[in-house]
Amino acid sequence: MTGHEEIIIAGFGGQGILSAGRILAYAGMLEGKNVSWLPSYGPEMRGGTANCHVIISDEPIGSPILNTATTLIVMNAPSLDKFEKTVVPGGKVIIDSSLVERKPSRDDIDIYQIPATMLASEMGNLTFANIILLGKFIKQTGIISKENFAIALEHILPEKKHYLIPEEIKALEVGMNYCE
C-alpha cells in the first residue's frame, strides 16, 4: 500500500491519544514508510486537552509540525471546533460521535461518525474507543495493515498489558466493520 497521511489525531488527555499515535507511527515504520509523532498536551494532562501530529508517508517527511491534516480524528468537541479547519478538501474526519454532538459544518470533506466510546463501553473496556477509531481510519486509508498495527501494539503497550491485545484487535475490527 502506497500514500501519504497527515493526522491529527485529538481529544482529552487520558482517551489514549498520544498512544494512538504512537501506535500508527510504528505501524507506519513496520511497512517500511517514513514516520513523525508529535505529542501536544496541555499542562493539566489527564483531562486536559491532548493532540499528536502523526505522518506516515512513503516521501521524506520535512517538518512533524501540520498546518493541514489529510485525516482528523477527535474524541471531544473542543478539538472538533479547533481542528476541523485544518482538514483538507477531499480529507477525513473520524469522530466519537458518543462525545461530539455535532458534526463538521463542510460538505468538502468525508465524515465518519462512530460511537467509539458507546460501543467500547459494550466490550468492557473503555480504553478500546480510540483503537475503534484508528480501525475506521485504517478500512478508509490503508495507509497500515491490520497485521503490522497487531505488531506495533505489542511493541507499544507496556508488556503487563500485553494480555489486553486479542481484545484490542477486536476493538479495531469493530472500528473497521462500523458502517454508519
Second form
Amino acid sequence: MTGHEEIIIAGFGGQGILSAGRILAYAGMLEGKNVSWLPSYGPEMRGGTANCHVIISDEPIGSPILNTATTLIVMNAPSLDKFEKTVVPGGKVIIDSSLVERKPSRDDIDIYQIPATMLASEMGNLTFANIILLGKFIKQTGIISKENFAIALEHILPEKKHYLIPEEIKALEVGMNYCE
Amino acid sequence: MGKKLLMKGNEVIAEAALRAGCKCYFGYPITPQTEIAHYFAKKMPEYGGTFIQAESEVAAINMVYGAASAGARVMTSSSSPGISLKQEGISYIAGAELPAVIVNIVRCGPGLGGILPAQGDYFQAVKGGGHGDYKMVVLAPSSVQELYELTVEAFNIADKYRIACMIMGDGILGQMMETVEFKDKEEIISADKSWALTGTKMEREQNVITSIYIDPEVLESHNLKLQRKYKLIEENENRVEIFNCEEADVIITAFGTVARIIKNVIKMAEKEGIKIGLIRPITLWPFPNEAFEKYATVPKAFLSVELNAGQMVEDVRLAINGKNKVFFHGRMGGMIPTQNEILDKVKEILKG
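Can you give me the structure for the form predicted in complex with its partner chain, which would complement the form predicted alone we have just seen?
Okay, now the whole complex, with that chain kicking things off.
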C-alpha cells in the first residue's frame, strides 16, 4: 500500500484523541512508512480540547506541523468548526455524528458521518468510539492494514488494557463495515 | 542498526544519554521538557546511576558541577526560564572546564512567556548567557533521530574538550513522536579524566577544580587557554546541513524544527519554478561560517527564518560579510510561520 496521509484528529480530552494518533503513527511505521505524531500541548488544551497531527508517508517527512489535512477525524463540534477549512479539496472528513450534529458545509470533500459513540455504547464501552472512527479511516484510505493496526494497539495500549484488544478489533471492524 | 522505534523526542534525549554512559541526571520539572526527567526517573536505576529531582534549577546545575568534578557523565535539562536560572552555574562550569550536557527545550519569552515553541534563547546560548568570556558548544537537532545522535555526540564533545555542551530544541521536537533507530553500541570516546576529584588515596597530588584565579596574570593565562580551546573547537566541530544550494535563487537559513518547514517550502517553490536552498547550522556555536562563505554569492539573497525577533541572522550577516543581502523573517509567541507565508516572503525578495 502506498500513499501520503496528513491527518488531524481532534475532540475533547479523554476521548482518546492523542492515543488514536499514536496508534495510527505506530501502524504506519509497521507499514514501513515514515511517520510523525505531534500533540497539542499548548493553552488550547485548557477547556478540554485536544488534537494531534499525524503524517504517514512514503516520502521523508518535512514539517510535522500540519497547515492542511488530507483527512480530518473529529469528535466534537468545536473541532469541526476549527479544522473544516484545513481539509484539502478531495480530502476526507470522518465525524462522530453522535456528538457532532452539523454536517460540513463544503461539497469538495468526502464526508463520512458515523455515530461512533452510540455504536461504542452498544458494544458496552464508550472508549471504543475513537477506534470505530479509525476503522473507517483505514477502510477509506487503505494506508494501514488491519493486522498492523492490531500490532500497534498492543504497543500503544498500556498492558493493563490489553484484555480489551479483541473487543477493540471488533470495534475497528464495526467502523470498517459501517455504511451510512 | 537496531529496529525502528516510535518515541517522543524528550524520551529519546534521556534514552540517548543513558546509552552514552550518563550516570547522573539532576533537574527540576518545567513544560515542555518534563518527560526527560520522567524517563530518567524510571530508567536510571537500571543503569546504576543517580537521578535527583533537585529543589531548584540552581541546585540542579550545581549538582552537575559536583558530579562532573568527580568525572561522571552528567546531564541536566530545563526550558527557557529554568535555563536562565542555571546561567551562573554554567559560567562556573566553563571556568572550571567541566564536561557537562545541558538540554534547553526552548519556550517563548521573555519572562514566564508561554510554553509553545520558540528560538528566542539563541543569543543566550551562543553568546554566553552567564558572565565572563566563555563559550559552550550548542547543538540544534531537527529530528528525533538527530536528537538521539547529537545527544550521544554532546557527551563525547563535552569529554573531549572539557566543555559544557547544550542541546537546544523546542516544544515541537520535545513533544513529537517520530521513528528512531538506535545503534547496538554507542561510540563513546575514552577521555582522560585524571583531573577528576576521585580521591588521592594518598598516592598522588591532589586535584583542584576551581574557577577562581585571584592573580590577574594567572587568570589571563587561564583565559587565553580557554580561548585556544574554543579556537580548536571552531576548527574541528562545526556541523552544517547544506541542501539544494547549487544555483539557488534564494538560500534560506534556519535551524531546528524551522528547517523542516523550509524543506516543505523548497518543494512548494520548485513547482513554481523557484529554486530555494537551505543552510541549516547543526552547531549554533561554533557557527558554520565556511558554508556561508562558500555560497555567499550564489543566490540573489539570503533569508533567515527564525522563531524570534532576529538572532541567528546576526551571525549569518557576519558570515556573509557584506557579500550579499540578508533578509529576516520571524514569528514569536509560539506562532509558527506557514509554508505559504515563507514562500510569499521569498517571492517578495525576488521581486526586489
